[in-house]
Each structure stands twice: as structure tokens, then as C-alpha cells.
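Next up is one chain by itself, shown in C-alpha cells, the form predicted on its own.
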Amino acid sequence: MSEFRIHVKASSEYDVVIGEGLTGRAGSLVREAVPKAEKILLVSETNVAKLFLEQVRSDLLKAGFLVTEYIFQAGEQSKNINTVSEMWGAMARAGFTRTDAVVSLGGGVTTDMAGFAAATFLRGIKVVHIATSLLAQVDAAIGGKTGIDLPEGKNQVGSFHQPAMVIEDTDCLRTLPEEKFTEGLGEVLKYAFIMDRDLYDLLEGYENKSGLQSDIETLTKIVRASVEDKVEVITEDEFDTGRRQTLNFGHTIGHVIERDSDFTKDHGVCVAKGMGIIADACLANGLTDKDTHDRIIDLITSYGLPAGDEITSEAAVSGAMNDKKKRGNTISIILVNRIGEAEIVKMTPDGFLEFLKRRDIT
């Protein structure tokens, strides 16, 4: 069985660890990411729980933790104050200490949840992520941004915590139904458009498409390379205040496409709605040509994400204009001119609306 461990040099240092079966040995990971710790407070939601809870429970149990469950009812609806503050309460009944620790159990959504409850209770304890789903393991799970949404907003409360360890069982991503692992795709997809010339060569030369997920070997591949692009980025910008920007390539758009529909369409195809919007709006403005174009489009589509949304282009900016992501009147706008390559555009309001509008009138 092959393991991958990449290093994370943040704030605080950490593994990634890639391969087979890791669930498995989720205590002596866990041990060793949080050797001090007693108490363990177990983070998942109630579809992940099903298949792995049981298994992860057992093996922390073993390594000598005491074992605290928290299960949250599966879905981006939950990702709110109240279910946070559920967690802290659970911990304050056990008993935590400042030794103690957070694991989550789950897709990005429990990742982001765990991760931010971690970060608040007693100013901070360590995480530990064991990450299921495609989309938490070449994205969520990695760089410590943790937190909540408001009805106003995506990923609007929340705060920087870097994990003590991520643990990414390849085998999990078997599990998936179909659309959530091809929501993941669209966080893979924005590696490729951004940064990473070889994954898009790979995506794009990958013939048996439907028939990804079952292709561990590949899959491991493009875990690996899409994990080592977003630490290079966040080794360089932990706080996300430079080229970490890049990363929000078709999210500016995306989450008010999610937000729009009361968080009940996934976070992965809406990013892909973005990017494929933002590139629409970059060949309008002449500022791709059209075969770089028509490579990001075709390539989302290829995948079985869609390209493009309803939503207009008042509405994308009014919302935009929420984002957590906005400086004052501008907003930093995530531009693709050829593939492998991004810019960060700063616009204001009334720039982003004509740069978006021109689609219209070409």
C-alpha cells in the first residue's frame, strides 16, 4: 500500500497524508498528530458516519483515546452557529482541556465546521482532519480556513486554523455518489486552469472520463497534485491576502450562485458555473483568445459540470459585492487569460457589472 505525505510549512507545520486504507489506522495517525491529547471529540455528519464512523471510533478507542461523537445532519444547511455551538457544548460536558482535540470525519462542510470549533473552544485546540469526500481532500481540508455560513453569505464567520494532521483515504472517494464526487472535480478542475499545466494535460488526455472515480491509480495522482498546488499557495500566502486569491477562481460568482439557492446546490458545481462565467466574460472583454476559452469550457463539460448559470449579471454583482473577499469598494476578480496561468483584477461594483455585461452585447 503506498502512502504520500506532503509537508505543510504554515504557521503551524503539518502532513497531509495520501493513501489506501488509512482509515484503518486513524488512531496511531491521530496519536501521532496529537500525542498529548486524551479526549477526542469525533466530528461527522450522518451520510459519512454510516460507512466510517464505527471503523474510526473503534481505532482511536485503541490508541487510547476517550471518544466524545458528534453527528450532524449531512448537508450545507447545517453549516451554521447552531450546530458549532453544539460542538463546543459537547465538549464542555466532557470535560476538554487545552490537550485535547477536534477530529472530523467528513467532506468540507465538517471540515470547515470541526475546524472552526476547534479554533473557538478554549481560544483554540488542535484538528485533526480525516477527510472523505474529493472536494475536502484537494481543498477544504488543507490551508486552515475554517468557519460558518450566514443566510447573507458563504464562509461568512470564520477564522484561520491550521490542522494538526490531514488524513486522505483514497478509498473513500469509492463511496461517493456520483454528483458529490464530481462536484469535486470542480475545485481539480481550478488547479488545472490556474496553476497546473501538467494536471490539465492529464485531465484533459484522460479518456475514460464517466470512469474516473473507480480509477484509484489516477485518482491518487490527482489528489497528489492538486494537494502539493494548494501548498505551494498557502505556503507562500497563508492569510490570503496575495497569490492565495488565485484559488477563488469562479468562487466570487459561485457562492452567490449557492447562496441564491439556499446552499441546496453543491459547492463544487457552482464554482464550476463561476469559472465558466468568468471565462465567458475574459474572451467579451479580449482578454483570452478563444481556443484558451473553449479548453476551460470544454474541459468542465467533459467532466460532466455545467459551463454556465441564469443567474444575471446585476445579480452576480449585488452578491458579490457581500463576499467575504471584497477590500473596501473593490473586489478581487480571479482571471484565467491561458490555461495554467491566473491574474488577480481588482474591480469596483460598477467595473465587475460591465466586465460581466459584455457578454451580452458580443
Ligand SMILES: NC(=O)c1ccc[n+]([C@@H]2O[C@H](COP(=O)([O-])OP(=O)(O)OC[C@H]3O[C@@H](n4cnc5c(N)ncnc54)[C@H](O)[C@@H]3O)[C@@H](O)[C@H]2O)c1
Second form
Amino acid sequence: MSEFRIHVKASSEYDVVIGEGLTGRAGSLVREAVPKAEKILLVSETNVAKLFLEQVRSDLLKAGFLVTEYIFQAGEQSKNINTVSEMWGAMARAGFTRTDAVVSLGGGVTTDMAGFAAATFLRGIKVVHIATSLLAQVDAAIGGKTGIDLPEGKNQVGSFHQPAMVIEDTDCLRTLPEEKFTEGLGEVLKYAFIMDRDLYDLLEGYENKSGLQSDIETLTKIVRASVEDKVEVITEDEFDTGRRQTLNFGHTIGHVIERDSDFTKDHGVCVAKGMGIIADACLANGLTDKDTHDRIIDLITSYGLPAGDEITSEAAVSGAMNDKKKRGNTISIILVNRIGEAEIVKMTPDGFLEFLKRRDIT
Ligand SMILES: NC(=O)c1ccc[n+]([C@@H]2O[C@H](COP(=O)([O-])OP(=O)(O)OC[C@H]3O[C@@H](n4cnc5c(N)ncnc54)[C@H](O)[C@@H]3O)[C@@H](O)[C@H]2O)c1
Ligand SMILES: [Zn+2]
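Rather than the form predicted on its own that you just supplied, could I have the structure of the form predicted together with this ligand?
All chains and molecules follow, beginning with the one already shown.
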């Protein structure tokens, strides 16, 4: 059984451990990450708990932890303050102290919320993420962004709180619903486009694209490369004031499409559309060559994702200007000029509109 470790040197240091069958070794890994903890709040949700909770719980008990479980209803709708409040209550009732810890077991909804509960309980206790979805493994569980949604918008409340370890068992990806797997691939493609030519070559040259989910060996390579990419970026810019913004490639327009659908469209699918639209605009504005453009569009569609959307340029710009990520009256747009190289460009709303509208002319 191979296991890879990627060391993160952020404001606190930790390992991301990637391999097959790691949930069966959760006890010893969590013990290594939080040696002083006696009590663990094991947070999971209804879908994931059915599949992996018993294995993780029994291994934590074997490692000598006192385990309190907290299971919530799976889905983004649960990502709110009430669920976090129940986690705080469970820890308070069980007499948690500052050396005790939270272990999350699930996708990005679980890691975001359990991370936030840990960041805030007793002003901050440790959290270990056991990430089970592709999106959580390549993105959400890494980098320390935690939070919840408000009725007014997604991820409106949160904090930076780096985990003590991230455990990524690639076997877990076998049970992921196909559309959730494909959605996670949207973020993987993003790393290939913005910074990782080798990952692009691996994905592009892979023969059996529709069968990737069952090829754990290749998936492990892909997860590892994606994690290395995200770690490189967040190590350089932990608090999202510079290079971390390149991770938003496709996201500015993607978020508008996602919101317009009342979040019925998957995030990764909307990001794929956003990346395609920006690639089209880059070509129309002479900022990229046809070969790079075609490579971006072809890779997105060859993995079963859409590389465009009906949204008008006007709707994309006005939606983007309402997004929380805009700074002042300009907006940072991530462009890919060549595969593996991203650029952050500040545009005014008018400039962004002109940039997008040129697609209609060419
Ligand atoms: N903190 C960050 O930096 C960051 C980055 C990206 C996304 N996010 C957040 O992550 C969330 C999306 O993550 P997600 O797509 O993992 O959502 P999710 O946690 O809802 O998981 C997606 C679905 O897959 C199921 N699932 C998860 N693992 C499974 C497995 N191994 N087998 C079978 N089913 C499984 C879940 O029950 C759920 O139905 C959003 O809330 C988003 O805001 C955070
Ligand atoms: Zn994303």
C-alpha cells in the first residue's frame, strides 16, 4: 500500500497524507496529528457515515480516543450556523478542553463546517480532515478556509484555520456519485490550466477518460498533483491577497451561473463553463493563441464537462460585480495565456464587458 505525504508550511505545519485504505488507519494517523488529545468529536453526514463511519470510529477507539459522534443531514443546506452550534454543544456537554480535537469525515461541506466549529470552539482547537469527495481531496480540505453559508449567500461567515492533518483515502472515491466525481474534476482541470503542464499532459493523454473513476492508481497520481499545486499556492499566499487568486480561474463567471441557477447546478460544472468562457474571450482578444484555447476547451469537454454557457456578457458582468470577491470598482480576472501559466488582470466593469463581448464579434 503506497502512501504519499505532502508537507504544508503555512502559519502552522501539517501533512496531507494520500493513499489507498487510509480510513482503516485513521486512529494512528489522528494520534500522530493530535498526540495530546483525549476526546474526539467525529463529525460526518448521513451519506458518508453509512459508508465509512464505523471503520473510522472503531479505529479511533482502538487508538485510545474517547469518541463523540455528530452526524448531520448530508447536503449544502446543512452548512449553516445551527449545525455548527450543535457541534459546539456536543463538545461542551462532553467536557472538551483545548487539547481535544475535531475529526471531520466527508466532503467539502463537512470539512468546511467541522473546520469552522474547531476554529471557534474555545477560541480554536485542532481539526483533522478525512476528505472523502474528489472536490474535498483536491481543494476544500486543504488551505485552511473554513465556513458556513448565510441565507444571503454562500461562505459568508468563516475563518482561516489550518488543519493538523488531512487524510485522503483514494479508495473512498469509488463510491462517489458519478456527477460529484465529474464536478471534482472541474477543479483538477483548473490546476492543469493555471499552473501544471505535467498534470495537463497526464489528463490529456489518458486513454480511458470515462473510466477514470475506477482507476485508483491514476486517480492517486491526479489527487497528489492537485494537492501539490494547491499547497504550493497557499504556502506562498495563505491569506488570499495575491497568487491564491489564480485558483479562481473560471470562478468569477462560474459563481454567477451557479447563483443564477439557485445552486441547482454543481459548482465544478459552473467553473468548467466559466473557464471555457474566459478561454473564448482570451482568444477573441488576442491574449492567447488558438492552440492553447482549443486545448482548454477540448480537455474540459473530453471529461464530460461543459465549456460554455448561454449567459450574456452583460449578465456575467453585473453578476460578477455583486460577488464578494470584487475589490473596489475593479475586478480581478484570471487569464490563462498558455497551458500551465495564469495571469491576474484587474478590469473595470466596462473593460470586463468589452473583453467578453469581443467573443460575439470574432
Ligand atoms: N474551504 C475551501 O477552500 C473550499 C474549496 C472548495 C469548495 N469548498 C466547499 O466545499 C463544498 C462542496 O464540497 P463537496 O462537493 O465535497 O460537497 P459535499 O460535502 O456535499 O459532498 C458531495 C456529495 O457527495 C457525497 N459524498 C462525499 N464523499 C462521498 C463518498 N466517498 N462516497 C459517496 N458519497 C460521498 C456527499 O454525501 C454529498 O452528497 C461547498 O460547500 C464549497 O463551498 C470549500
Ligand atoms: Zn471551486
